[in-house]
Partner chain sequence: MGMRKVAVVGAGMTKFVRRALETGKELAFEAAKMALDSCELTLQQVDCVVHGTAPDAFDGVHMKGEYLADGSGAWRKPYTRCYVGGGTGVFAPIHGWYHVASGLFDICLVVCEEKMSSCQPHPQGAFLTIFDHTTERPLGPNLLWIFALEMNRYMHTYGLSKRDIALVSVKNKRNAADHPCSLLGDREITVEDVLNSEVLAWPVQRLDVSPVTDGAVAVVLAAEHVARRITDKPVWIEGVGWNLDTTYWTNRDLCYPRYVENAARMAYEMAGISEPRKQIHIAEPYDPFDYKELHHLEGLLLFDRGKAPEATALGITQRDGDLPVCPSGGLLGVGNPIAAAGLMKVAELFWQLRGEAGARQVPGQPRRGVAQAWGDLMQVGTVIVMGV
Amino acid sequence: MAILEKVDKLHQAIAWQGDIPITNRYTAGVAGERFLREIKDHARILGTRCPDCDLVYVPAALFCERCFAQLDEWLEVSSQGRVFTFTVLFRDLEDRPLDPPAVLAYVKLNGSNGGLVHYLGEVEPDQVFIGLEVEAVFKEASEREGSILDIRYFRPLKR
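Can I get the structure for only this chain, the form predicted alone?
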């Protein structure tokens, strides 16, 4: 079977084993760069607002995904929010046990239509629930590098 022929049945598929020597470089883009720089330089989270849909994007975006309007209005959003969903990780990417387990959550930030997937800290896995109010804990200014990890984690709000 030639490589350009259509495969109709699974048994017709051919696999080639080997390595592809590819290197790449990821850039955050214009909006992502400003978003990360604000976290690094000012320990604050910025979003962009769509003037037509009135949606606030976090992480910031340059264009509205609904109406394709250009997003020029930047605004600070709260570093507090609620756990929208979460998972508990018991193994790392190399399949080694994590002790203690790590908790990852999608945190919907107050004042925005979006949020961030990030670690939760200062909370036991069995104490996490959907709707848990949390706040960002930023690294000290001297430790920040311009990464989403400049937010150490989100912790439960103390009431």
Second form
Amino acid sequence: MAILEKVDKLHQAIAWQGDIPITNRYTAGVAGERFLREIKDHARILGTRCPDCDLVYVPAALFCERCFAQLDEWLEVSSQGRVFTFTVLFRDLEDRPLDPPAVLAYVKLNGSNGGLVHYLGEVEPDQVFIGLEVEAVFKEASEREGSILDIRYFRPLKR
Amino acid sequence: MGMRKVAVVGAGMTKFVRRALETGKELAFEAAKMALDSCELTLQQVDCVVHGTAPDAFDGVHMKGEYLADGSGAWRKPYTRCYVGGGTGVFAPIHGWYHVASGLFDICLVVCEEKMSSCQPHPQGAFLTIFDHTTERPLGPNLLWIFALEMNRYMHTYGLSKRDIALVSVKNKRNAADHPCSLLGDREITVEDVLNSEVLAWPVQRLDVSPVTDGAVAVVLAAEHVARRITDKPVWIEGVGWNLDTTYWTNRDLCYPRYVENAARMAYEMAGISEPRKQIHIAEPYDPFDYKELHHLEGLLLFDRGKAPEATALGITQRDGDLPVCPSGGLLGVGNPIAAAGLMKVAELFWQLRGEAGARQVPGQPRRGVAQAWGDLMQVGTVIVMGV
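Form predicted alone done, so how does the form predicted together with its partner chain look?
All chains and molecules follow, beginning with the one already shown.
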């Protein structure tokens, strides 16, 4: 198509419509199943420790990616930690304004070398800073279904 | 050509199953760890990692090569994923081979994984979109169409019956009964079972086809000077070849896979093989459908065109025949986690040529084998010749 015939609006273009008609049904995996069950049943976050590398993986992993040891030392890590980094979201996935804006953070959990990416709640975006101490807020036991969203969000630790 | 000799020094595989609890990462880890343990290497001794896996849509993870990297042992290592569709499983070790043959790396871990059970309602849904979106997809095609059209053409050209072809499925599913990782091994299966199975797309019936499968396989490659320190039984990669036919499948000669012949000739020349029928002792051709084993045996120049079915009927391709074909049990018997299935053939040659195949061991101390896979848009051939 020549540049002079440029179509500005996509719905005006002659097009062939198509999609890929599949959905996916994943397994949580050997480690992932135990990790999610613990959140669902006990509102606790589990990690696995590699004794050789002295690392605690969160979310719990079946193997150490550094030395390839199979990990069988499971431990509960704290549901508290610190904001390692964060962002404030102003648009949703459909490009609509998010009001109020949402705060997304990578939370390093105490007692682990890892952590979780999750939303922050009960806090204004301008109150969030790197190093902020936070804790996980779990849904009620009856609402939990074995999902990472069983953690409602992390909120600033109350002292 | 100034290339270094490369050996396979270790191999490992998971069970091939319909639906694994393990994630793709965990499957890859299990196979990779087993391969390293088999030759007493640690991950730290691995210089680079090659991953092979088929369409992202199967696992339902885009950029799944990256997703699978940690399970494949790629942490802080040079890592690449290669992909030629169904041909990937034999191409991945070729990819690893040129990393080592070139002198760039001494030890390369090659891992292939597939978790097809994630894909719902069926992986055929992902295959729908390999077709041309305007001229073919409106017809609602799936892979079985292509195979049915190709199989019918093959049967017509050489005057073959369904029974001639069903013998392949029987042989491979029986062979697989001796494989500890197999999904569909069946010592009791008969030709009548295959001929009486449900017709999916004539002439393709249920038992002519390999199953949807989850699984992973890994092998360890090493340069000659390292390989000789690791093991006293290295299995050398003597030749590699790969070749592509026209993308548009109606422009192909459906009864003969010329691209497989070209790939085989490339590999045979590198291996110094002038008479493959005498110099190849075991063949592991790609057998996602029973007629494809026959097709590929002819493309590999191991039988005259249209004559592989007769050889099968005569028992030549049985495990104790003159040319054992798919002694592993192949995709029809062990299972077909796409890329992992191809690498399983390379692992099978490794075990067979070392005399470590247990109940599957072909007699007579075979010294050289060929493995082949096929795929992409049904037009790629990938070939490896291995020997001791």
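Numbering follows the first chain given and starts at 1. So that the term is clear: the rigid core is the largest set of C-alpha atoms that superpose within 1.5 Å between two forms. None of these values were measured; they are calculated from a predicted model.
- After superposing the rigid core, the C-alpha of Thr23 moves by 2 Å or more between these two forms.
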